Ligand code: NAP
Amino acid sequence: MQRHITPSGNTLVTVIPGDGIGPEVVRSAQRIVEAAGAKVEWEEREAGAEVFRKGLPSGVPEETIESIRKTRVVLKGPLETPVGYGEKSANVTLRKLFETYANVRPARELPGVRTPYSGRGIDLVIVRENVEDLYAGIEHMQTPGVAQTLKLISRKGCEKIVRFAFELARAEGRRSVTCATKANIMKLSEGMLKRTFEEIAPEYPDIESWHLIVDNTAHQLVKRPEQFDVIVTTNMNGDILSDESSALVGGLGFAPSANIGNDVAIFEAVHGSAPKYAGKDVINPTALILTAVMMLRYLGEFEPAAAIEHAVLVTLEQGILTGDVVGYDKGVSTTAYTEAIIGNLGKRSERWQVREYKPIRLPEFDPRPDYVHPASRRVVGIDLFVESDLPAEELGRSMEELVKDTAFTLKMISCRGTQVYPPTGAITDIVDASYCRLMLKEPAEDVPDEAVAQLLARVSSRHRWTHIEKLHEFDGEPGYTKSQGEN
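Would you output the structure of this chain only, in the form predicted on its own?
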């Protein structure tokens, strides 16, 4: 891990105050970090709402990107994200620009924060793949009424997050890693994480490992959360499970997080910008304070990190709580809460323990794009996506006529993942976006361009086509799935 060391011997950290309540919680964390004697200095930069309002679609200006390239470490407040239109999330943009592939979300029971799970000893971490999956944000309108999102999962991305999860378990002295996927339905994408996990787990014999279907994981988190130590999962699943886990211990006000890559780490609270509370000195800064603790441990500042965590525990034990926990008419202000923690630096809780942490060993990987090398490969056909308002049988007969005397034969037509031609007897709604599974009469290492061109010329004479997917076989295994009802 590279760092920018200042002339005074401190680590320079890019700090992004953020939107809404962001500046208040970030300043609270900064004051406590400084009071604990951590060897850090700050370089403030901006991102989020104000940048969007200036007309920059990414929400992240070049000055901020340059600062992060220099410091390699970021402490960030919450950023507003436009919903349902236009700009990308500035949060996601930052994570993806710097390949912070591991999102780390601890959830731990805290003193004084009463929940239905108090006394159960919840102390777990969600490790979420952070740059792939549906969060790649690759979407298209196939037709005016049908949208698609591409769920991209790579072997390299899976191996990085799985190894990170096991290394995190070792660094934190944890005993088990659970892999949560939806591999029973998405056998290729989610299944890739499951297969990768099962291949790598034997390299960590000191850590217990098992796989759970993600919906069962959500169920088990509510039923018996204390059984979990580390849960590793894909991006969308991790987003949901990590918010669920934080709810078990008091909510997002107590949910720190880190986005860690091999080159850059971005530390942020996961709660929103809560603009209605901005400037009122009432917000709970615990999530950002504990996020700063994670940052200090990443930097190797283990003593001030432990001192801050102990001070937070002592403060909560003393019943010093903000309004989100005890009601805004009874809770202390953000400033008073911060000062109480500063006043408790050096004190240790008798009942609540702080883990012994070791530096985490980040996995290293071959940077080449072609990460997987099959021994054999061939193309057996294509899926041709078409827009059509014809009934399924009429579309099927039309396609059979069009592909006659080409290199392809029509195997079936699928609509929304269900075979609709040849008919199977299923009762299902038809929309105007379908794909036609066209098999090569003679499979080859690749499909000839001229054969595809001839096919598209014939199909486009009657139908509007949208895109093509090649049907691959790698090492004799199909690289595509069947539709419901397809044999």
Given for the second form:
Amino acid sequence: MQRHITPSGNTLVTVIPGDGIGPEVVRSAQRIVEAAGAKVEWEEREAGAEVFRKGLPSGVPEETIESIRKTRVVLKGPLETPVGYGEKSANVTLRKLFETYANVRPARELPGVRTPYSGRGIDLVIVRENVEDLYAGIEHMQTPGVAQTLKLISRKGCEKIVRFAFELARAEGRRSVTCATKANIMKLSEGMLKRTFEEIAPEYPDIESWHLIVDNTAHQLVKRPEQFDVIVTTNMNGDILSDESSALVGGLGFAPSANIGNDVAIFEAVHGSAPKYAGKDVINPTALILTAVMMLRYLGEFEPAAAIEHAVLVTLEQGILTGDVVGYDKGVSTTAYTEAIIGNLGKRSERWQVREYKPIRLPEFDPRPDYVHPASRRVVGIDLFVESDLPAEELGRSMEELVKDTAFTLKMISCRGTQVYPPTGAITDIVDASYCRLMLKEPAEDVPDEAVAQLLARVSSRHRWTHIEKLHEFDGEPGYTKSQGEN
Ligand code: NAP
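Switching conditions: you have the form predicted on its own, so give me the form predicted together with this ligand.
Following is the full complex, with the preceding chain placed first.
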């Protein structure tokens, strides 16, 4: 991990105060970090609402990107995407620009924060893949009435997040890693995380590991959350599970997070800019304070990190609580809460423990794009997606005629993932987007372009095709799934 060390020997951190309540929570965390004697210095930069309003569509100015390139560590407040300015979130831009592939969201029971789970000792961390999956944002209208989002999961992305989760478990002295996927339905994409997890887990014999279907994980999190330690999961699943787990321990005011990559790490609370509380000195800064604690541990500043965590625990134990916990008529101000924590630096809670942390060993990977090299590969056919308002039987008969004397045979037609031709007896709603599974009469290492061109010319004479997927086999394994009802 590269860092920028200042002449006084401190680590330089880019700090982005952000929008709404951002400047208040960030200032609170900065004051506490400074009071704890951590060896950091700040370089303040802007991003978010004001930048959008100045007309920069990304919401992240070049000076901010420059600063992050130099410091490689960011402590940031929440950023708003004001309605009507820009279409991309400045948060997502920052996470993606610097390949922060691991989103780490701990959820721990805290003293004084009463929840239905109080006393059960919840102390878990969700490790969410942060770059791929449905969040790649690759969407197309296949037809006027059918939208599609690509869920992209790479073997490299899976290895990175799985190894990261096991390394995090080791660094935090945790006993188990659970992999949560929807591999029972999405056998190739979600299945890739499951398979990768099962391959890598034996390299960490000191850590217990098991796979759980994600819907059951959500159910188990509500039923028996104390069974979990580290949960590793894909981006969308992680988004949902991590909000669920933060609700178990008191909600957004207490939910810290880190976005970690091999080059850059961005530390931010889970919550947003909560504009209705902005400038009122009433909101709960704990999430950002605990986020700063995560940052200090990442920087190897273990002592000030532990001192701050102890001081937060002692403050909460003393019943010093903000309005989100006890009501805004009774809660202390953000400033008073911050000062109480500063006053408690050096004290330790008798009842509430702080974990022993070791530096995390970030996994390293081959940077080449062709990450997986199969020993053999061939193309056995294509799926040709067509827009058609014909009944399935009619479309099927038409396609049979069109593919006659080409390199392909029609195996079946599927609409919304269910075989509709040849008919299976299923009662299925038909829409105007279908795919025709066309098998090559002679499978080869690749499908000849001329064969595809001939086929498209034939099909276009009667139907509108929208796109093509090749049906690959890698190492003899089909690289495509069957439609419901397909044999
Ligand atoms: P939000 O800002 O997180 O606020 C939702 C509610 O959560 C607040 O109204 C408040 O609840 C509670 N809350 C959040 N943070 C709190 C804190 N520190 N202390 C006490 N209570 C807190 O979510 P939002 O209203 O959906 O989003 C507002 C803006 O933030 C949007 O522009 C959104 O895009 C942005 N956002 C940014 C990030 C980020 O930068 N990472 C993340 C999420 C959202 P009560 O109303 O019940 O008191």
